[in-house]
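Form predicted alone, single chain, as structure tokens, below.
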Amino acid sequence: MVPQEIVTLLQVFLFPGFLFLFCLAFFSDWMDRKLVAKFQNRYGPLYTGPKGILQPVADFFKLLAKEDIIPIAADKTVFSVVPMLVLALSMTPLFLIPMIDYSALIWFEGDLIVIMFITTLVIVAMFMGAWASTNRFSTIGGMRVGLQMLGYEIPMTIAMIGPAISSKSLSVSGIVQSQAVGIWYVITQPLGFAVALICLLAHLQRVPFDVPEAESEIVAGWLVEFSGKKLALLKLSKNFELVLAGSLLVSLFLGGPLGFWLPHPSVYFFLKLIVCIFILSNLRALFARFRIDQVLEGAWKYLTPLALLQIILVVI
């Protein structure tokens, strides 16, 4: 028999653990690169790799190999963390989320509202690199991250409390145990998995939410200063943000690796993982870009009822 302790080691560095959300980073960009070219009719990532799925990792080094440049006049002990901090807090959730079972490799009663509540860190470290870098493009691009957070933040999180009602759990893995005796929530809650959905579009700063990385406006918003290492930090935490916005959508909705024919659950999981990320990717190849004020008043005045009308019929 192996000991408790190897096994428990292995998980966190391996399976599910740092090495295979690597991979899967990896893969989920890959596959959302790869779908919005067939929706744009082109090719996307083909030749590194089979069907060009290294493409990623091959960024990835290629970044790490480039100058790493900080501007004269930005805060540099800011500037130089905050990449390793949005990192960090993209990654951490993942290991709160049930993949391979009913139960995530670390869980809690209210990790739910720890996994909300990263998510908003994430924002304010964003915010804080663009602050720092003291570049005008950067520093708009900042407010516009604030200020699309506080359009979807609401309505987010109440959506994501429906399947917590409904579960009578603030866990991740008791809201996915809970759909096992039940049904998924996706069809007792659609309005909550709509609004959800959009919110973390709004969250991930993708199409048609992308006003705070706008280039035809701002050149890359917040993100204009960051070069080499720092950049490459940053793009691999959008993969793990990605991953992370599907892997919600699984959990509290689709019954995460919940199934009946395949042989283990982590299957069923990545499958609807899969499906999440290219209803994700096509409305991202879909829609034109809003306005901060539309994305401001879409998230108020629509998002936020549907949102509350979902929490009611729930409590009823």
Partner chain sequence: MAMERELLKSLAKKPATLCYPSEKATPVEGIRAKVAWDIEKCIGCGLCPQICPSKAIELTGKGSEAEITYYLDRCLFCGECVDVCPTKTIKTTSEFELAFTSRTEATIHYKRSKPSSNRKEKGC
Given for the second form:
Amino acid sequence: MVPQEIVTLLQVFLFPGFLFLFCLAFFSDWMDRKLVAKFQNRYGPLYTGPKGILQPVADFFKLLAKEDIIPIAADKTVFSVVPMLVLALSMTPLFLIPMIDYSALIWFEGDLIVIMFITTLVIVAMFMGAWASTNRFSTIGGMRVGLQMLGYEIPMTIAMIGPAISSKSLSVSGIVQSQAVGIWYVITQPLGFAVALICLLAHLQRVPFDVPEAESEIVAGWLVEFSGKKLALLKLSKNFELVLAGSLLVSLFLGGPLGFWLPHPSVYFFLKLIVCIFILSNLRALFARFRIDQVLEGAWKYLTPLALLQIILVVI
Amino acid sequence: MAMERELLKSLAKKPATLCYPSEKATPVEGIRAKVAWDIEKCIGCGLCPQICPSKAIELTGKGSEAEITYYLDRCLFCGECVDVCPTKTIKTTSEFELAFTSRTEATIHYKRSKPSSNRKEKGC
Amino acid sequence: MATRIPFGPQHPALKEPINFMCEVSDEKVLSVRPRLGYIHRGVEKLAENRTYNQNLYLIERICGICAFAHVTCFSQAVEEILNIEIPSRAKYIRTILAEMERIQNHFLWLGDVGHEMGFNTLFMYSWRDRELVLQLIENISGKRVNYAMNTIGGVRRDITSMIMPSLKEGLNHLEERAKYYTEMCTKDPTVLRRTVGVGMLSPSDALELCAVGPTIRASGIPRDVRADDPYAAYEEIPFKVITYDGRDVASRLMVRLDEVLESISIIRYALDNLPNGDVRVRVPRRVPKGEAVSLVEAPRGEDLHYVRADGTEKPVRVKVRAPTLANIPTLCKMLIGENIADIPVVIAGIDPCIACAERLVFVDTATRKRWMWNKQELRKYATKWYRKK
Ligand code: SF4
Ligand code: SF4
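Okay, that is the form predicted alone; can I get the form predicted together with the partner chain now?
Following is the full complex, with the preceding chain placed first.
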């Protein structure tokens, strides 16, 4: 028998740990790009690998090889730390999500709170990065990052608390396990699912909530000064965020890796993840960008009350 | 929201563009593209270099010994030279892939094969 | 705290270099200062060194999108000096192509506005459908962008009965798509939110600042050269001047989309009533002494060309006033008080074509001084200069 330590190490680094997560991130990026391209009647990535599946990897390495510029006026330490911080922070929660089994690699009572906390920290890190780069566009982008968070953060948290209340567990794995005996929460809490979906879209800064990096308004927003390695890391962390958003939806509302007849639970997880990415990509292709005031207005006027309503319904 | 149906429909559709180097568009009838000279027919009247708006044609020699240098990189494919030529020496081709890596490649010399015999035939 | 944000000359929202220095405070624009001159190409000076026939192709390249409007305008001016009447078949063909160009431009514009609001799908779709009309144009003229169709004294190619069916079929398809976009733009909540009430321009401001084209028509004023001072075959073809009263970007959107439908019906009428006969008359190479101003309703608004001839084969002066130039003062007016997020949409709303507008930067080569003139100064200088002559 292989000693337990080695198994754990392999799990952390290979499957379902880092290596696997990297692959998953690249895959979901490819899938997102391909889907949006299809929606828009284009080809999308085409040449690198079969159907362009290696394009995100190629892009990543290309960016790594590019010149890395730090603006003279920037706060150098913060500016250099932020990309790593964002990457680390967006990757950590993925370890708390049960992907190949009913319980995650690491899990404890209350890890849902940790995930929420970390997603907020990511935003703070982005804001710091924007502020440290001292570019006018970055500053505006950073402001918008912060403002947008004020809008979607609360309804998102409330929407995610719904499944926790129903399952009487504050752990993602616990929620998944409780769906094994009951039904999927997407059926009992459709409102919560919708609110969480929209808020995650805002968290991912994708159309229609790509206000912080609105290309045609403020060039690239908070990302404007990052280049080379730093940009590569930030882009990669975006992919992780996409995976995280998808897997959160899958675990909290769609029953995680639960299924009936397929050989391995992870297969279910992927299928559901793909469905979630499909929905996210579809929404991305469907809308025009909102204005920041419209985002806030919408979040406070509609999303928060809806999320609260869902909680009330759950509690009753 | 109003576009959802179109979005789903285009999932099944073939993309609107062509995969260029492997698939190519067929040029339409009467496309105005690169022009070509059938230099043996040229009588050196000098009308085409005169009318060309972008000075893409250079005429050397006189009469039936005239030769043409065509600077493809300057040509804007207006087809004025085709219209003006009295002997229908110039024809529009349907060649539209006209990228070159150097200027010399884009300069085409139209030379006569046997200028002297040609002259005799014409008897001048 | 007011921050100054440069909008351009290099900016993803601007396809051409122009600079708007915007003073903003809390995402609101306080003041705007435009600066032109980044792509001044000296077309007018170049035109003085070319024959009239060669100038056609130069003028055509003032703008890649409203090429046909410019070249029609120029040919009309020269025809007026020559005092010739072009055959009526040529007039109809000019009308058909001008309207096709309008459709092409409006589809392009729709995609562009979509892109500015972050609606890339709209951008992809409308540019895909623009391909349809480009193909129709290619069928007629053999080219897609600069058609090389106009010539002094008529047009260079005829619309044969062979391509007639394919044209009509293409028009049907285009009509369907235009209707689809109209419906979509009136229904899609995100599009409405980004356009309704954005970039307001009151009718009085529009008149005072001399707005042209769809910009003024979206402020409820029916001003259209095609109706006010008909050229080509517009006198004989019935059509409506589209106006909307919304004064905002949404109205500009609707004006343009409705104009596409109107253009389609104009083209249909023109194709059905195409008179027989020649398409061009031969004109002398030398143009007699004289001058002329001609107006054309380009897709973006009124386009003005002034040509002065002195009896040689080259013009002495060609002056172009492209529609975008007329719309820049209105643009600055519209931007004040808007959100930063709306700047691109508002700028795109007038459908700017900067390369056309670049006529007003003066460089004194001796002192290397650059300056710009406003209207009064320009007028003063002009009167002085002409008095001297
Ligand atoms: S097509 Fe026009 S530009 Fe080209 S060589 Fe002939 S006249 Fe000159
Ligand atoms: S117009 Fe024709 S005949 Fe005259 S020089 Fe040109 S090619 Fe020769």
